[in-house]
Structures are given as C-alpha cells and as structure tokens.
Amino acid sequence: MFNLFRTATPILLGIDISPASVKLLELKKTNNSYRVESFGVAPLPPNTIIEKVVKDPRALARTVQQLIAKVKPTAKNAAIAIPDSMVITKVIQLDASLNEMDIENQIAIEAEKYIPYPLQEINLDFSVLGPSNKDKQQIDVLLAAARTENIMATVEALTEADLTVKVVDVQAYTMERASHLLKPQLPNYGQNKIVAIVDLGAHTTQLTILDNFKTVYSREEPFGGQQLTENIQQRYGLTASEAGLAKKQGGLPDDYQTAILHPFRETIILQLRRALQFFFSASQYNEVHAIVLAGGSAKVMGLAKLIEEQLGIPTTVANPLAEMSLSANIDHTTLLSESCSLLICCGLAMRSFNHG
C-alpha cells in the first residue's frame, strides 16, 4: 500500500517536483489558520525529468539537498505527488460488513481484476467513499494503483537528500485539497459552485473541474509556458535561462507583445475553450461559474482579463497563501512571485493536518 488516503500525523514538507523545478513548502496550523514556516524553489537541470519520469535521480537529489540547505525546514518527512496519468483508479463495490483489514485484503484480490500489471510491480491504496447507490448492502471503495517504478526514482532521490517520503499523493487530489484555500478569491462563491482550475505548467496544462470543491473532471493538454520561453529564445537569440528571466522580469523589445505574447495568450484561450468543450460534452454540466489560473504562466500579462472577456467567465489568479501568516525567515518577494504556482505544494503540505 502507498499512503495515498491515510492520515499523516507528522509535519510534512510539500515537495512539488516538475520537469522545470522543485518547490518546497512547510506549513504549521494554529486553530483554523496556516502559517508558512519555510518555502523555497530551485530550477532542475535540463533532462532531469523526461516525459514525467525521473531520468537523473542524482541531479534531483542534489537540487533538493541545495534547496534544503538554503531554506532550512524543520521537518524531515515529505509528501510528493505523481501525475494523474500515472495512476489507475477504479470504484468498486464491497460488502458493507467488512472492517478495514478485511477491505485491505479484499483490495489486493480485486486489484488483480482491474490492474494490468503484476501486483509485485504496483503500489496500492484505497478509500471508502460510502454506501453504494447500486446496493444498500455494499459500499463504494476507490481503488488507486501506480507502478512502483514510477515512484521509486523520486523516493530514492529524496532519501539521498536526507528526507523520508511518508506520502505519495496524486496531483488531482492535491489540487482538490488546496482548492479550499481559494474560497476568499471566488466572487459570490455561493452561486459559483462549479470552478475550473487551470494549472499552466511548463510543459502541460491541467484542467481540473470542481463541483462544490469535489473533482468531477480532469484533463491534461500538452501545452505550457515552455513554449513562450522557446518563442522568446528563437526570436531574440537568447539562452533558455535568459529567456525565462526576461519572461518574468520584462525588458524585451517593443514588438514582444504583438509578435510573441499576444499569440501565446490566444493559444492558451483556444486550448482552454477546447478543453471546456470536452468537459461539457463528456458530462452533465453545461457551464462553469469561475476560472482560477494557477502555475507558472498564470501571471502572464493580461491573461486573466483576456480569458474573462473572451469566455465570459469570471477569472482570477490563484493565491492559496493569501490568508496565511508568514514566519520571519520567509523571502516575501520570491513567495509572492511564486504564489500562483503553489497549489500542489499546499495540497501536499496540508496532508499533515487533513485526511486523504
């Protein structure tokens, strides 16, 4: 079993590992509020992660070690997330009279029916969803499985960096957990029950639809902020690091907005419009009440306003830390610039305090 749905008691570092960077977040909770205890972000060397698989564990371990040395978090236990596409999920029905140990034993048997890999090659977990609508004598149980080889390279790299991975989560679940932090940013949320979170990563864009903060749809598109960086590189003859810096800090020639930025924003809107159409056609839903932009490209100049104008849906940029206090050692400037990219980190760090 991998600790996907279990309650985690120790304080956990939320560590979000993407092809472009490693982000680390440590939270503490007092009453009903959170405080950011430590935070840091570091770029990953090129080709450390290729097609969502860690190809260079040593490079990942070094990056995490350097980040820990800089940030100095107090916790040594970590929570990580794997992409949805690496996880197989299935809702099954079991006898309602079974206790948790019986369910765990039955899950191993049921997994053989649904998982196309030998049991010794996978990690399993489950969550009891409640009484089944199909049969009152049964319960619905969510079965989740991931190939061990897709997890172990990351776990071993963090072990080399002197961390202990206590939780392996799924990105969709971390986004759902962290979405509760966005409530203050949603206008008239009582009427805006269906929210689309658009996570604009470096290489992929993840659309997650929440109905009353429960995930009802998720879709990934192979498009992200890296395309903007590459377009800047090619047009202005810059290195990748120079282009990435210019994208964030500005200082590009006058034709940047018309030649590069505007087409990029239009492509995002086209991708989003298409993804929403897929959602509507695949579900009983026919509208979305609010859009929240997350990820590294969420703050692209004028993007939120343009989406709102063209799609007619209120759109805001995520800031899951807006209601949190900060410890004295936090780099406020860096934290503010990265806040829209920290949904997954927040969802992972919150596993210290929340069930599944």
Ligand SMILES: Nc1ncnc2c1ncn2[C@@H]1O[C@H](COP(=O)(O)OP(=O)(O)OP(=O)(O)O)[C@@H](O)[C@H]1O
Contents of the next structure:
Amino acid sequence: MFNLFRTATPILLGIDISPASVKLLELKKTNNSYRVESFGVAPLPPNTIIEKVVKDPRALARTVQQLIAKVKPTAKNAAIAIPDSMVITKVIQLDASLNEMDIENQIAIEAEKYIPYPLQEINLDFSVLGPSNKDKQQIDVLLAAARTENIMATVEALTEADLTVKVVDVQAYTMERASHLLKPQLPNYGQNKIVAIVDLGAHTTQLTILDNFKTVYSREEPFGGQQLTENIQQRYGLTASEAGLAKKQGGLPDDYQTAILHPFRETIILQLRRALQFFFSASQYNEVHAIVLAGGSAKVMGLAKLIEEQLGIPTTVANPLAEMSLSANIDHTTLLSESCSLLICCGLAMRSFNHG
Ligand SMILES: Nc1ncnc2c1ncn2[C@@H]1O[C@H](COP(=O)(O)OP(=O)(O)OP(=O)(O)O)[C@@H](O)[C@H]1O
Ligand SMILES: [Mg+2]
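Could you drop in the structure for the form predicted in complex with the ligand? We only have the form predicted on its own so far.
What follows is the entire complex, opening with the chain shown before.
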C-alpha cells in the first residue's frame, strides 16, 4: 500500500507541481497555529509536463534541486498531490468488526472488482469514513487507486533532488484540508456554508464546492491565465516571458483593457456561471453562499469584484496564510503576493499534522 491517506508523519514539505511551476511550502505547528518555515516557487521549463504527465523527469529534478538549494528547507520528506482525474475512487462497505489488517486484505480483494488495471500496476489506499448509513453492521470505506506509472516519474525526480516522497495525496482532498484556513475570510462565516473555491491557475481552473468544509463537487476545466498571456503575446508581438511579466506589472498599450483584459474576464465569468449551473443541475444544491478565488490568476485586476457584481455572490481572494506567522528568513512580500496560489501547497504541508 502506498499511504495515500495514512502515514507516520515527520514534517513534510508540501510540493505542488503544475506544468508551469513547482511550489514548495514547509509549515510548523505550535499551539494550534501555523508558521511558514520555508517557501519557494520556480518556473518549470516548457514541455517538462504535458497533459499532466511528466515527460522530462530530469528537468523536473533540476528545477526542484535548484529550488531546494535556494530555499534550504529543514525537512527532507515531501507530500505531493496528483490530479483527481488520475485517481479512481469508490466508497465500499465492509464488515464493521474488521481490524485494520483485515481491512487491508479485504481492500485488495475488493479493489480487483472495481479497478480496471492489474493490481501490480496501481498504488492503492483506503480511508475508513465511518459507520455506513446503509447498514449499521458495516462501515463505509473510501478506496483510492492511481496508476503507478503516473506517479513514479515525479517520485523519482524528487528522489534525485534528495527528497523522499512520503505522501501522495489527491488534489481534491488537499483542497478540502486547506479550505479550513479560509474560514476567517469568509463573509458571514457560520451562516453561509456552501462555498465555491475557484482555483484559476496557469492552465487549469479547478472548481471545488464545499458544504460545511466537506467537498460535494469538484471539477476541472482546461482554462487558465496562460490564455491571457497568449492573447497579450499575439496582440503586441511579445515573447511568452515578456507577456507574462507585462500582465503582472502593467505597462501595456492603452487598448489592453478593452481589447484583452475585459474579454478575458468576461470569459472567466461566463465559464464560472456555466460551471455553477452545471453543479446545480447535477446536485440537490441550488445556491452558493460565497466564492473564494484562488490560483495566481485570481490576481487579474478587478476580477473578484466583477464576479461578485455579475453573479451576485460575495467573492474574496484566497489568503490561506492570513492567520500564519512567517519565519524571519522568508521573503515576506513575495510570499504574501503568492499566497492565493498556495492552497494545494498548504493542504499538502498540513499532512504533517493531520492524517485525514
Ligand atoms: N498579478 C497577476 N496578474 C495576473 N495574472 C497573474 C498574476 N500573477 C500570476 N498570474 C498568473 O497566474 C498563473 C499561475 O497561477 P498558479 O501558480 O496558481 O498556476 P499553477 O498552479 O502553476 O498552474 P495550474 O494550477 O493551472 O496547473 C499564471 O498564468 C500567471 O501568469
Ligand atoms: Mg495550481
């Protein structure tokens, strides 16, 4: 078994690997509050990861090595996340009298029924959810399986950078764990319990809907800030890095707002509107009380305000570090400006203290 869920945990570095970048975060917990011990982000060379598959493990290893050399984290163990689409999950019922060992054996047998790959090609894990609603003599057990070949390239690249991958988590679970950090910033927290986290990354948008901090819906769209960068590149004849920089720092011609920025924001709003409608039609829910925008593209100028106005739902930009203290040797300005894109990293680093 691969410990997707359980682990004897030393401090773990949360390492969020996307096709665009590697982000690293190390947390310490004292008296119920967190402290950021180390943090860093490094861009990945193009084509290192294509369609979620690591194509160039050496390039990934080099980037992680350089990041580690720069950030100098204390921990040598890491937690990584894999996209939901790479994981097959299934809730099964088992006899409540089984002990952990029996459950493990039973799981291996049950997995063969549900997982369409040979057992030797998958990493398998489970989490006991509690007594089953269907039958009081049974427990619900969440089974999760991922193909080993989809994980190994990443594990090997991190090993080359002298890290040991101790935990492989699923992005949706990581997001749910990190969502607890957002409580203080939620409008009317306590009354408004259905919250949508919209993670606008470089290439993907992940919509996670939580009911009282339990995930009830999670969906990924292949759309992100990279689209805005490409639009800027095309219109003004810039390179990718020039366009990426201009998007953050400004200095583009006067027509940027009307020709590029407004249409991009409108596209996001349209997609979000559709995604929410899809969620309502696919579930028993018909409202969302608050939206939290996350991911680097949450910083697109005026986006949160526009979503709030057009969708009529209170919207804030995620700051999972709001209640954390920061170690002195960290570049505070960079960390705080990146905090909206650190939910996955936080959720991973929190695995050091929280086994669920
Ligand atoms: N100030 C800013 N204004 C607009 N866009 C920004 C700003 N800062 C970062 N971005 C954009 O945010 C995106 C990166 O966000 P993030 O780090 O969340 O993505 P990622 O996790 O690497 O990718 P993904 O989650 O899509 O796999 C890039 O497209 C970047 O250009
Ligand atoms: Mg991301």
